[in-house]
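Here you get one chain, nothing else, as structure tokens; it is the form predicted alone.
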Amino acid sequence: MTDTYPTQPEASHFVNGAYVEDTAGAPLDVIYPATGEVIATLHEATPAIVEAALSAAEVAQKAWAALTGTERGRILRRAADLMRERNHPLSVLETRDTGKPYQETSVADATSGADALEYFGGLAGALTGEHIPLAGGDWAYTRREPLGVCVGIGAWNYPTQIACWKAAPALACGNAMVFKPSETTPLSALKVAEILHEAGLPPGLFNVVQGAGAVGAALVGDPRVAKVSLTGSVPTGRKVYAAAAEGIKNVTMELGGKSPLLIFDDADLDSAVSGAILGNFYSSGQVCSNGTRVFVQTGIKEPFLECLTARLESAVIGDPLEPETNFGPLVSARQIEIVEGYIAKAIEEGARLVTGGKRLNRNGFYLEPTVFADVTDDMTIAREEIFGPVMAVLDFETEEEAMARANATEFGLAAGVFTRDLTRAHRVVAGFEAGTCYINSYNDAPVEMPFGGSKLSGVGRENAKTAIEHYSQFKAVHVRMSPLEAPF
């Protein structure tokens, strides 16, 4: 493809408005999942790089917060325009970084990031406090103020989107951010930093540093950091949450899930199958909100499986840079090994393999879309997050039974229902123990709608006006209009 970015960046980190390098950091190879080849080598952030990023953020934040929201928003909206103009090269880079098909990245990654920058850029000028009348002519008012320096920690499945989902509300509210991408997919966030800087963002307000857990721990534990936003696994979330608690820091956690998708007998079959495909095989199943426990009412179980199998046979598996490819590799050798382990466990525990289940005989980390039927609630694939293209189909008879089983999990990120009975649909989503729910659809993520989970799936919300609450704080001011008396 022409007009693309080189995969080897100018340097590993973007700090204080410029690329910086410190080769003393451990080498960080970037692997193209479609071939297994090394396409770039970066270096992990040294303590000097981490210090430079935090210092730059702390200095820059105060002047940024002193601007009006309209001035801040203008820069974010300009960055959104630049991101849309460069959607093609950004999408190609995202495909090389993650292995996701260009057919997907060109409509779901940089475009989603641009939506976030535009939305919060438009909201920035409307962030105000309120006037509160009090007795006797006194009154109070509130000021919405930034938190200060925020840390964002990204996951490897949506590196561009996640960087923007965290940066946009943080910057709109007047904060600075130091962002650490996943060490598996470190390239795209650097381009987000470049674009923000080109759009006029002052140096130091969005910094990108590379590295694994030790770099993240250094950022989270620093006393200058007021807020931590993590997208990642539950084990990582526990560590980050505990570290942030030491400093009583604000935290947003978007963690894993084992989300239920309920399909009733009266559902439109083609739409339900589409929802199951989107909730299990988009991004080769590497989506935290995926509806990987597909509960199908017994009356349509076999028609559902037949339709699903036929649809999966038409999946185009191949070079993710080819426009017709719609199913690509998993992100890494380690991830495909994990998923293969779950497939073997499912067979061992008695699940019926309907289709797929095998690694493809080609370079890269390709695994067939896999469907298991006759899955029971106690099986490993019905309890643990797989993060790969493996669907578990479970039977159910009644709504009451399905709801009890759907909620019988430690996770609570997402849930969905397919039915033509809208009274039942609203009743079911009211009963779901999950933060993000869908009716006759699955995995939509418009920036106007809050996204996040409950239980072990996280705390706080991303996107929508709700995100503003997680990147700002209120100061309350009481104003007395009459002389003040005291008892002595």
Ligand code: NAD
Contents of the next structure:
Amino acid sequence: MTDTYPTQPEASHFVNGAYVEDTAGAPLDVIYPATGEVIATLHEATPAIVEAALSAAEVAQKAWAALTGTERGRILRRAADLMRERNHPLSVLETRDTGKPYQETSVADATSGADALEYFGGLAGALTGEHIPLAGGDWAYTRREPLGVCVGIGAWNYPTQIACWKAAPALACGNAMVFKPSETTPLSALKVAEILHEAGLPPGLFNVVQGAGAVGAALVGDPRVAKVSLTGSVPTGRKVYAAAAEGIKNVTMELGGKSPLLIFDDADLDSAVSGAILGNFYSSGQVCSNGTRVFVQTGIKEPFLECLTARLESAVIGDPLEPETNFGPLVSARQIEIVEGYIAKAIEEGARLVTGGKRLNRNGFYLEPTVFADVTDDMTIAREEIFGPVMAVLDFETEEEAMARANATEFGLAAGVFTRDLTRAHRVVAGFEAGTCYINSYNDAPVEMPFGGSKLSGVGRENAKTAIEHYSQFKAVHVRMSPLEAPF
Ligand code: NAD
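Moving on from the form predicted alone, kindly provide the form predicted together with the named molecule as a structure.
Up next: the whole complex, starting with the chain shown before.
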């Protein structure tokens, strides 16, 4: 087994089954967030690379769709096995690309990608249409057909996972994909492409092209593209959704959030604190579904803050490649500046800084885990997505009040509740205006469970059987069993 991969890939793009380079594209430096050093230099895709990827995908898709689902699934399942075998080097690469601790990447990135490949590989052979009996012995049937060429566009927080969550259902349904990773973390998707091809994926079906928004826009606007799946922020989602609408394309939009986490007086304190930590500080807070508005019922507020502060003191912040490190840097210089701006604003608007708030005195983009208490609904940190390690604790008295405030947001990605009262737990989640909810837990994302948001947080769902609906379409066929009559 390879111990680690070189951070400089063979070439910037993976098109039609092979690495390709075009040095005419603008250089793209990849920075290791733990040190600020450049660890690779790639090139953005030129129009020639974009064209090569789209035409390869268009050609390859027809033959792929003509295979049985079982044949397609076998390749995806083989790729899942290869990803698991190579979990160590893939996780090291993911850590270098994103700065997330190896302790996380070794259990949440390639492993989650492998789960998606295995799950959708298993489903592929079972994808069917239905038989519909009609009057007079006539009948209809539906054929489940692929959409064609799909474009996937990724965010920088979970590069391997995002590539696999999009590629696995797309390929299972008989589509081809052109994937554009985030320009901040372009490395891992190339490894996903390599592995899929080693597992037997025919050339052209999963292509990776690098670049920033302009490359993404060129892909979305191409008339050969039938579907666009974006993971990114709401402002980007608006642009991509509008561009896709021009061509009446299918979309999946996995966008940002400002999710509520409700902690009632009767909650198990340690579990609730664990939920708040997982929902705010995993991946240094760079998780879309984070429960960043932590509503704590007043009876448990002081014990909650005490327990939380004590637990945060035991965070191991440091070199993300060290196995004991469990809190790493933010992804980029730009991101740490954005988050620092929110911290300054919170202080200015009167929130009480309980812990953290400062940069660490070391290289790289390290910011302390930060908690604000006495946050009110109108404060900027209670309204806007921060995407960093900043928790806002808000007080509440009654369930009714907490529910109204929890839902008073334009986002609707996730929501969670901690309580020992089961009836209340189910009543509360039924009332949440959010796509992905948790009871006495937070941020789990097993492939068997649908994931996605409502309101501004998105359209469509990833994972689970429901993702199939977003990568396939029905053709309906009416069959007459008796002679056909006409008025003349
Ligand atoms: P971003 O919106 O800046 O970029 C996302 C991707 O879109 C990048 O690959 C970018 O190059 C591309 N892009 C930008 N402009 C484009 C355009 N006009 N046309 C086509 N593509 C374009 O997001 P980010 O900063 O990389 O990621 C953070 C955001 O992603 C946060 O808002 C976070 O909540 C969200 N996110 C959501 C989920 C989810 O599943 N709901 C998961 C992870 C991250």
